[in-house]
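Given next, in structure tokens, is a single chain: the form predicted on its own.
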Amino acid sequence: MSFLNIDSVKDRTFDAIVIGSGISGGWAAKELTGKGLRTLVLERGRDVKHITDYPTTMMQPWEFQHLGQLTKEMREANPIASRCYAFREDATHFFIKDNEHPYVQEKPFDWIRGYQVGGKSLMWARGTQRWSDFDFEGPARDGFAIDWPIRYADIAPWYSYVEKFAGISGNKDGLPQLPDGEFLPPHEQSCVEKHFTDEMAKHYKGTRPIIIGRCAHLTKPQPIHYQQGRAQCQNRSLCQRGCPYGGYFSSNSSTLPWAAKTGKMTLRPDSVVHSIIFDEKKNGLTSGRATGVRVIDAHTKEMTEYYARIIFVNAACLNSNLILLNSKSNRFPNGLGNDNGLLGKYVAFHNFRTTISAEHDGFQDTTTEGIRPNSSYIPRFRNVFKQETDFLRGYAAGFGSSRMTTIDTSAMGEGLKSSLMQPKYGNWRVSSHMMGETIPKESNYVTLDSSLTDAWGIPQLKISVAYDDNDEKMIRDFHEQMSEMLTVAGFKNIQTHDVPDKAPGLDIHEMGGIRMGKDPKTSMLNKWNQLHACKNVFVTDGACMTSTSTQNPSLTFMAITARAADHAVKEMRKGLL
């Protein structure tokens, strides 16, 4: 005879469960605890405490065994992770290693992941732009994908809300395609970037603006940031190591400590979520709802169930898809909420495959001083106000500059020191990378492999995502337009760079698979990010996105999460959840 341990079940029961502790999970934790909910935050990776667990953050270059570079052995052991720009000797501990978490590439895809408390918020690129109605209305306008169930007016107050707390640097540029926000003082453009900005304004009559990037850095901290224990960004540009000053936004420095201060958060690292539990009873308080989650201890492999009235899924886009696909029951044999068979489909990303570079022989009397953790930014200018090309949607681009230098590496002793202190300056060099919007398609999908499992017995994720003809046309247009723009501005030695066999994924902007929409027949989530078929489950990370826009998505994840959490708590208090 066995007896139900009532005390044990009570200890494992919360008001809310948040799966994931990255950018969106941290915001869910902050908002739910701040509204009084006892919240369990589940993180599959190890604990990383702010400052304490940033082992390389204050190290000098010569203190690294390999001077910050990857060894041949490390590259060969991690052919996927090592393609990421931030996977260097100073930050490899924040990235998962290829052999630890395998997945199936039905088509080549570089899946970059960070499994620890804070997730990829520790090493993200920190670009933060608002979306506009040109983005939310894009699918409805051109008829590809489905219409968003929200518009800019629905999320604008939440953009303001999260911007003030996170701390976003930028300039009020007055652009309809890139709405202004609640900005801290902007970084400064270099003289060459200002020159390019001015030349574009003159030649294109304001239709191709160049602005300083908007980013999650504290250029002038406000009282709310000091209350978080954060300080001004020191412009070290060592962000991937974790910032001891809290100068850039991360879950570790901001939202999670804030949630912890409420006394309402229970953070459980090393907790691999297996699936969400669905109550199939036709009668009862929880019938037709999710009641909790099954969790596997990362080390002991023991499975434990935790329970809550609402569940926020913020495991990062592809893992959130995996969890719902693996949450099978008699009611949902193909994954939780998957009545329409669309779960895992219409995955999209940003096309970062191509770049362009050039030189300028002017401004020989100037150079840069110090480091800037930001660059200039070219907002989308193609197909914004009307369809004008042979491809759909458009692209934005980063734009950076530096003065070319030559150092006499053959020198020794005092000669080498002198060369390092007084390098020979050459021309200015600029570079730009495209960030193209890709169109969500049913042929871009993720599913569970039928035979392969991971170390915890969970089916491996099978990824089938690829570029299409629209992406190729966009790349060609980027080359043509940027070459023209650089030529007009007096740049020389213009060179385009494209790697056609470079797989998607290194943008680290996966979106979709559990998309929002108005119709349960064509979407998984409603306008509040609730599963149509299971209203107490919310998905607010990249998986919820209906389309990708051209802007960096993290700020939108934050705003959508805060909005959904507010709605969830209000519905709970009405007794509707």
Second form
Amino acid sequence: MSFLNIDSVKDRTFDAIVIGSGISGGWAAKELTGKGLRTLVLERGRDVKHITDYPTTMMQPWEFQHLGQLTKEMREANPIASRCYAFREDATHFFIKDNEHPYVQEKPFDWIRGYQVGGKSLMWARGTQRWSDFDFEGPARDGFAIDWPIRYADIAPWYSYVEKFAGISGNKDGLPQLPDGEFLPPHEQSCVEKHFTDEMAKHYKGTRPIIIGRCAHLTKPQPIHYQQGRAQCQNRSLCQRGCPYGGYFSSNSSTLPWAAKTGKMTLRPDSVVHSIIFDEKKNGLTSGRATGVRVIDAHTKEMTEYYARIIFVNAACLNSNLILLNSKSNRFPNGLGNDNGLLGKYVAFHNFRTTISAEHDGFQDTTTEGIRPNSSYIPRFRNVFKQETDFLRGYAAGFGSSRMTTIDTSAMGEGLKSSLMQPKYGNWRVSSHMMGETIPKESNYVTLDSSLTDAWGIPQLKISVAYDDNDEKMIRDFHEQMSEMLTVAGFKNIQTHDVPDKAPGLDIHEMGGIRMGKDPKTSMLNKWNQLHACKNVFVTDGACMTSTSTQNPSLTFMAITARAADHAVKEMRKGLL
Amino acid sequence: MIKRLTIQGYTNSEYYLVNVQKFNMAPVFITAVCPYPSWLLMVADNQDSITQIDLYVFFKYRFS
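Pass me the form predicted in complex with the partner chain as well; I've looked at the form predicted on its own already.
The next block holds the full complex; its first chain is the one shown before.
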């Protein structure tokens, strides 16, 4: 019977394993299969097929049982997930339910997760700004964390590569802190946004530019997008339901189908990765290498091992940390590659805690028509070229405007009905949310709880991440600067909104814990995203980030993943992996 | 609360969204700045049976 076992092992052996099928996992799958590698893609959640598994995507607002709102019971059952802006009746099926996936909050942290094929790429916010050398050189210049092992020049070609495939709309603005990319036509700014842009240019002499956001929407599809089966964005702004047109980039609409077309991809949903297997033998082909992963079937809870020459860890930042922390061996008793004790430390995020809103009583003869799935964007202007405040780094901000109809609901009976039937246009309203860079610190960390486990027997993640004084100063500065800017531009009724006890996490931009760096003593990964201590394991999701910048990070995850995959295959062909 | 829920229900109804708000699930286009002539506002304010939005939509599609 031994030949049966040999066949079984052969069936479970691949050239590469990708853990996770979200934004970076989808890219890893596409790149590795495209270069000829038989690749196993493991996803802990259920399968979600493009279009057919978007059950609410064509539902009209009035067709929902609760008209799109969350019920009291739903909120009470999901106190964490329901704080996310996209967790609404039309999209709850793409979010995990709080009680099914517990974690330990040593400090309050809202951990938003989407366990399904495609991960959070189905309901992400689609902002796709490049990082610049002001970001990659930031830690070295400003003296925090450690120096990045790469610079903008290393990754610029890979930004171009992923932008062309994913489809990114935007305007070439020529800003050094926000490099231009391979853009599809941009969305248009409203007259009030243009007014704000013009007033800022005049008052601040070009130092505080306002631009239209760069986002992963097909405003004018190119042949490569039609080849993916995607079509032009229909401006529905119902993206969180999954887009049947493939109008925005997701793993489900783009990279995973592309990888599947090669015939080299095996996608295995409902596969909870327990840990990575490390070969501790002193001799042999695989000694000192990872040989595969242990996978628990989400339903039967049976454990199976899969093997490959290289492993890409793309489980999303905190889960990638969890998997490595849980990958213990005699060689690595504190987690795979964790020789320096830094695994799980220096976690950072984006400070999305505060917003500001205002009104403008001009432009009464204008409005907007249609729906724009995007907003204007204020690139970072604080501490860019020199240190000018008492806090480190800075913030970017989203900036949107609308002219909504208002209804007088004070009357009753016939008067109320008449008012409802004749909504009137109010003033233009604008709002802006801060996207602040936070400083990675050793005291912001994740680790494994020593006693609590999840439904699959895996230790629960313990999260200890919080704002610090630098973040508080940054929030105050955002209020002051934005209030001044809005006043200069003639806005009124300016109101700041901040909830000091609001937990971090709702930015859904957690990064770090398995950071890149030049020195194995102070970092986990090298410049190619390989674990210093286990070269055939690559981490290319948010966990690899050395610092956070202010820009939305997903585009950088995509570029870093494509770059690392290219390096991995080259090394394999040289026989080095 | 009952009044609020009644209004919410009514303004999310098919009748209201289709006939008053002219809801369009897939507008395809986005016009970030479009003129809203002030004379149209004044006309609408004087018409019990025609809403501002009705007139605006009529104007937009009739003459564009």
